[in-house]
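Have a look below at one chain only, the form predicted alone, in structure tokens format.
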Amino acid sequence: MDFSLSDEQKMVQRTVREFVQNEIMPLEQQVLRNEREGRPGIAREEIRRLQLKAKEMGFWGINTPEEYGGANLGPIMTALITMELGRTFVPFSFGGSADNILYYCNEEQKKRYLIPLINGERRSCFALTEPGAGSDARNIRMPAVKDGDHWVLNGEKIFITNGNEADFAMVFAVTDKEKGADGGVTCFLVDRDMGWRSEYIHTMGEWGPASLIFENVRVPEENILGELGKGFALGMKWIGQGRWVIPARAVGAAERLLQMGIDYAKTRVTFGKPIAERQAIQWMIADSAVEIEATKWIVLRAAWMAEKGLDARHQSSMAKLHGAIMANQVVDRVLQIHGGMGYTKELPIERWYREARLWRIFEGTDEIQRRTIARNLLKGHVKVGELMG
């Protein structure tokens, strides 16, 4: 059993981190005040802009199989890479990569959807979430009906990542009612030209998700992605691909957070002492470092998991019910050591605080997480005490 990085782990770990700290924490600020203006807090062609330095570097595509022009570094790296990420809270990712399920795609699909995706010429969404049917994606209601080489869609999807900037969906619909979820969801490619539009829903958070709206929307037979009566298996490949990932992220912020707990402590002084000297700070410190470090090793297993081409299903679903828990205790705590300024816009801790919030709900919420990991273990497919692999 061996916990160190190699040597290239290391490098990797290294490199993206300088990369954070001189060319993405520098623009926090100006995210700051676009957000609080009502702005994009960073625009497109800033993100464009890193992304092809980084690509100099040769962080492009670090999942997409080398065949695209990718690294694929594989499940653990990207961890790293994702922790190294959730340090900044500027929305920032690494190009060169697209949705897991499009690699499903046809020949004349790649060339029309994949490719151009993963070269930054096209935006993706994945549009799956009813009103009605959110954690419960087994009930979606939305229809597709046949008309001749069409397929004509009705309805509307919710909690849209990405769907107001999006051109093309991977939209879920049912094409039979009558063999449900297992065999009657089809997956299918829509253009936004098609005929949909999107609707901004406004959050707590600078998460913007989307509706979209789908009025007799006619798609042809050819924007089917996999097998007719086969979507709701592709969707729960892209709900799956890394659930570890969120929690990942989470450990980055989280420990950023709590170095500007640990820095702030030691320089704010009340009734004559630095409040790092206080033991309900010193509390607050020690929880926060314990928390954060139980979350990377659990992230880290399931990301070796997934290396490994184990299940790493169980183990996921401890990493993210763990982490998006440690990480809203984790800001929580920063906020209340920094006291009234922590509640102010003029540092970040508000913004992650109400950023961090969403995490316990997206990708599948606390409760769904309970029930998925106690099912495992009342139902014998996990041993309590058992190691996995």
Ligand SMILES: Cc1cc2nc3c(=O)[nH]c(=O)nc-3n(C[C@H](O)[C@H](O)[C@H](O)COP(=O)(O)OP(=O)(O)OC[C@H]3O[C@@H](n4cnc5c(N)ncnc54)[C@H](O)[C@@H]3O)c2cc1C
Second form
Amino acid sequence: MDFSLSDEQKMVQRTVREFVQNEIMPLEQQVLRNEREGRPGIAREEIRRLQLKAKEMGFWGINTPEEYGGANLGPIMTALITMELGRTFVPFSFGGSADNILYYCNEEQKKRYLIPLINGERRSCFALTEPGAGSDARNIRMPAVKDGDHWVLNGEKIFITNGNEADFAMVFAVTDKEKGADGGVTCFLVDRDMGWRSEYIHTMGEWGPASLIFENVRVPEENILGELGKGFALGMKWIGQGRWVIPARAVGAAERLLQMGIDYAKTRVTFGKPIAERQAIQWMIADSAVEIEATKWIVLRAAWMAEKGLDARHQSSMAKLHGAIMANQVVDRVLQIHGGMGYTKELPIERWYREARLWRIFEGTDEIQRRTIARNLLKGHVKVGELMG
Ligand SMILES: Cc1cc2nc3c(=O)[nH]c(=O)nc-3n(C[C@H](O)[C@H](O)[C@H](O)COP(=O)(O)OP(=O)(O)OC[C@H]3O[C@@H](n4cnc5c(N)ncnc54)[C@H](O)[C@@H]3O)c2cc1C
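Same protein, different form: I have the form predicted alone, so give me the form predicted in complex with the named molecule.
Every component of the complex follows; first up is the chain already shown.
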């Protein structure tokens, strides 16, 4: 068993860490200021400038196949890179990527959706959740009714990330009520100018998702992604990809936060001694380090399994569950170590505190991950103590 990284992996990790430190972290104060002034995030042009700078260094299309100009670095490298990007709360990601399910586009659709998305000319959103169906996504109800060579969509999607900014949506709708998720849900590529509108939802984080409203939106038959009735499986593929990416991001954030906690504990003096000398503080530091380390290895094993072409779903659920809880515990402890300062907007801790809370909810709540893990064990898909690899 060899836990060491290859020279190439170490080089990529170091390069991304330096890029994050030198190029992205300096924007943090700007992000905090923007949020206070009600303009969340940073300007799209600024992100674009950084993405193009990163492109010169080879960081473009991390998971995008070479034939589309990507670097196609694979799951392990993606996990390592995501951990590094997670060290800052600036909403930055490398350019040149597209939603994984858009590779199911036919040639014509690729020209209109996949390639412009990779090039950064268009923006997408993934619209599955409805007011009546979140965790229970199989229960979506939005009807798509055939009318000549079009499908007519009516209803509402809710909590859609990028729903305000996207110019097209991957919309999951019911084309056969009898069959439901097993053959009766279809994914449609729906341009905003086909008639849907979005409404901002205010949340405790800064990236407000949106409700998407469909009133007799007519979608041409040729805008079906993949096959009629095969949309639910595509939806699960899209969600599946995020399962170990979220905890990878959580590892980066938690490591940075823990370091902040350590640095502060060594300098903050109470009752004549640095608080770092108090056992109560040391235990918070120790527990955080152990939980981060555990998450890191669960994530890397999930990524390793994906890279080997093995079924990584069980491991990914464990990574998502453990990582999301870990990050919330670490940020809470680090806030506690900082006392009143941790609660202020002078420091980024309270911001991370709000962001990390989402990680326990979207792309499968804690409870849904537990449900998946328990089911796999109870049904014998995965056996306790099974030999690894
Ligand atoms: C900021 C944000 C961004 C999002 N982005 C997107 C997006 O881009 N696209 C998209 O389609 N969706 C998106 N979502 C939706 C997200 O995936 C759902 O909110 C999530 O799946 C939970 O669904 P729900 O909110 O309907 O909660 P519910 O499903 O109603 O669950 C409520 C509570 O009950 C628990 N629960 C549910 N079922 C069970 C069970 N069987 N056993 C035990 N406990 C259970 C849940 O864990 C939760 O605690 C986003 C949500 C947020 C908040």
